[in-house]
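Given as structure tokens, the chain that follows is alone and in the form predicted alone.
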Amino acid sequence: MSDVLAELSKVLEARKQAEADSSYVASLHAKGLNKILEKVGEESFETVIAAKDAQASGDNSDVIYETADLWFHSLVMLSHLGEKPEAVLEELARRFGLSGLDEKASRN
């Protein structure tokens, strides 16, 4: 699974330098962080709606599709901010063995 993230990360980094009219990712970077965040918000909403629909229908295909869009746009956001997906994986790994309730309580 991390191979997919690593490959996607390479593609996203390469497209940061591409011409805005040659790549969707490049066009997002050219429009700036606010546009990228708008897409993350839009995809978040679509994922929530798809999950509600999936619960009612028993068909998870749309929620998987929308989650992929959400993850993709989140990775574009991280790339724009100079981060790689590995940073998120490291944070998730750090949380293993830590109670979710304890982790939440430790936040300021």
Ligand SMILES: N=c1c2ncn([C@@H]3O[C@H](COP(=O)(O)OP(=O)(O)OP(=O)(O)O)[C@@H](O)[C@H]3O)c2ncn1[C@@H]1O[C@H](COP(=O)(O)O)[C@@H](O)[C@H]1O
The other form holds:
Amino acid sequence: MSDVLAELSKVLEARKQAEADSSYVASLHAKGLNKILEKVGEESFETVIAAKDAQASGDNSDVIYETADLWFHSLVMLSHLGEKPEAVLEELARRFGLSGLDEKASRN
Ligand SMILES: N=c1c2ncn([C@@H]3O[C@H](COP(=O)(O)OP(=O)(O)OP(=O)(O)O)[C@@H](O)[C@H]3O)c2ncn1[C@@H]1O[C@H](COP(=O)(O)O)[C@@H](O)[C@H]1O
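Output the structure of the form predicted in complex with the ligand; the preceding block shows the form predicted alone.
Following is the full complex, with the preceding chain placed first.
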């Protein structure tokens, strides 16, 4: 796992015990899963818009910023559910070498 992801994961874990008025992450946990999912949905939408704008303008800076917001809120969601980012990385690692088309065919 990247150092950044590992470091952020540690901070997110610690924030589950923090006071809501001193931490944005703690305030999301205090508001509950629905609020966290609302943020994931909002950031997904903003990422899609930023990608369309990037295609038109040739400038990727906003799509990088919005993708960081999306990844961050997805990590808060996993943390709220008691999961670590390693679980997602392990799932991606499991898929190495498995073509998406072959995987889809195996389900049909
Ligand atoms: N990476 C992030 C991060 N990315 C985005 N955000 C926050 O996520 C929010 C994004 O929401 P929006 O863009 O919708 O802005 P908004 O309108 O203020 O949001 P709402 O009022 O709708 O909640 C902003 O408040 C950002 O500051 C983050 N907040 C925290 N982190 C990391 O989490 C750590 C712990 O943060 P605290 O819990 O606040 O100490 C920090 O040290 C950072 O490493």
